[in-house]
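In the form predicted on its own, a lone chain appears below as structure tokens.
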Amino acid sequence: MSENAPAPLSGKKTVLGVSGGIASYKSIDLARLLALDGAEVQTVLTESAASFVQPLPFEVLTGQTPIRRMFPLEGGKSTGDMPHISLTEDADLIIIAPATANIIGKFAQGVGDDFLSTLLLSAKPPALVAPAMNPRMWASPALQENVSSLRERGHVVMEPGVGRMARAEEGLGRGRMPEPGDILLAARKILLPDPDLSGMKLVVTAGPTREKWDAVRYLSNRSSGKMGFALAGEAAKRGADAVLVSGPAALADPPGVRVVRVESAAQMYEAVKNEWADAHALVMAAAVADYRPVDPSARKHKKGDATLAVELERTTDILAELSIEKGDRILVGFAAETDEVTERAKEKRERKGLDFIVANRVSGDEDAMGADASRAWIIDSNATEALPVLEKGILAGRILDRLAKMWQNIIT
């Protein structure tokens, strides 16, 4: 998505039903993400949910007062409105997050004893259900029958996440509410069935590599991985089957992205080669080490007075190797340069047979490494597009705009 493009869910009306559970606090972030994505969000809180979260954060984030009662009151009297019917007529999607075992049971069995459950009686499929409960409850036959019933009716019931539960003694288990970013992606897939990268398997690399010298030391660089993580996350939002191969980076996995963590250049090469076998495109944003120590030691080198020399050897040039069997697949590289930025990037693009290359300056005031925003040049065989300083999420969108046009030409 470019800087001036409309938000993906602009014009979409969503109802966010929040039932009572410790995971209710995550729904505040989900409301924020939906609103930032352009959706109109009407929150519905059960009385149990209101024991865990207050209405005010939802109202501030969405601009809509959450609904808690079956019939709205004015001056202590009912207005006579029936929003549990009108909401389902107008809504493009109903999302239940968290969905407790109780609300799932009501939804499946047609019980309507509060506003949310009554609203669900007239919900048009697909509603999006994000479960959150104790792992033993999730595994129970009765709950699974209810889930199967909802799925058979055309509703989308997400798999709960695996992680540590609210009660420490319960340890790890499957029952955590899916992360808000994953729920947003699921909502996008329902509301935007034909995003521009749909059907593409895209491999993105990110971060530095570490080349071992001895038991405690290694050669590396300043790459933070922010650009590659932004690219993979944005690609998933646009429908791609996104795989991120990352060197050491202190960043959380992007929602909807399969992440393969590696350390060395050799490990990155093997991981990328494996994913490239059935991929449609590769964006090589990682800062892969060009050299590694010839004879790394399993022991720590002791400090001495003598000058120390370390013999280095070349690592595999991943892009050059993969371009040999490129075919009609899309290859994109990055060039991090301190001077003659565009000239060196053009030479690199031609030498490695890339469809286009993204050039950054990594010195002075425009140093892109580790920054949240950077200036870039997108260079193909025809022209050089100079971009202003952009946040890396927006820059990722501009790069993917170019990739999407190429992909549409391939599949049409």
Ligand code: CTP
Second form
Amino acid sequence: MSENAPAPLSGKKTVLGVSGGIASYKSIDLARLLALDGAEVQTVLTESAASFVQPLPFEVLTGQTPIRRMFPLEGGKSTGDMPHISLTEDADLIIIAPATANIIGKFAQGVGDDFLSTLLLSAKPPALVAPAMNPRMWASPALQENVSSLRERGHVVMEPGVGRMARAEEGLGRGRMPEPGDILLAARKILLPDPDLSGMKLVVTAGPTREKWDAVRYLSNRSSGKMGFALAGEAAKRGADAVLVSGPAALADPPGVRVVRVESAAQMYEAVKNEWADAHALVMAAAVADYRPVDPSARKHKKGDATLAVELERTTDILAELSIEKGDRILVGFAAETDEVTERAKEKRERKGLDFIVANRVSGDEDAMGADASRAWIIDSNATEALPVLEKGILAGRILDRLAKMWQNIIT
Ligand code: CTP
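Let's compare: the form predicted on its own is above, so bring in the form predicted in complex with this ligand.
Following is the full complex, with the preceding chain placed first.
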């Protein structure tokens, strides 16, 4: 998504049905993500959901008052509106999150005894169902039959996640509501069936590498991984099969992205080479070490009085290596520079055989490393595009806009 592009779900009308369970509070975050993505969100709370969450957060985040009862009352009198029918006529997607065993049962069996279940009686498939319940309930034959019947009718029932259950003594089990980011991704897939990166396998690298010197010490750099994580997360939202190869970074896996965690430059090279075999594009946002200690020790070095020199050897230049058999695949690099930023980046782009390179400054007031926002230049064989300071998620969108254009040329 570029700075000025409309939010991807703008103009899309969604109904967010929230049933009552301990996961209900997570649907507040889902409402926030849907609204941020530009969707209109009408929340429907069941009576039991209203025991877990208040309507107010939904109202603030979506700008619409949640519906809680069958026939709206004004001054104690029914308004005569039938929103359970008009809502399903207008909605582009109905999402039930969390979906308890009870609402799944009512949806599958056609029971309409409250607003949400009655609305579901006239829901056009696919509705998106994000279950959350005790693992024994999820595994029960009755529940599984209801899930199969909904799927046969064309609805999308997500698999619940594995996690620690609400009561600690119950340990781990499958029954946890899928994460809001994953539900958003599933919603995008339904609402935007043909996004601009669909069909592309994209490998993104992120973070620093660590080059071992002894049992407790290593050489590394200040990279946080934020840029690469943002790129992989945005690419998954735009339909790419996104794989993120990351060095040590204190960031959570982005929704919908397969993450391969590595430590050293050598491990990153191996992981990227494996993924590159059937990939269409690679974006190397990682700050890969250029040198590693020649003879790392399994023990801890002891200090002495003399000065100490550590002998270093070169690591493989991953981009340069992969560009040898590039073919018509897309290769993108980053250039982190302190001086002569664009000149040096241009030279790197040519030397490494890249389609384009993203140049950043890594010193002074606009130091990109570790920051949430950065100024960048996108340089291809024709021109240098100077971008303003952008939050890294937005910059990721701008970089992916370029990639999407190239991808559309390849596949059409
Ligand atoms: N890169 C790589 N393999 C390496 C080192 C860097 O693939 N061993 C990639 C980086 O991920 C980045 C690009 O090459 O996309 C440029 O990295 P940078 O460190 O800026 O450039 P270097 O080629 O290492 O040159 P120098 O350190 O001399 O600036």
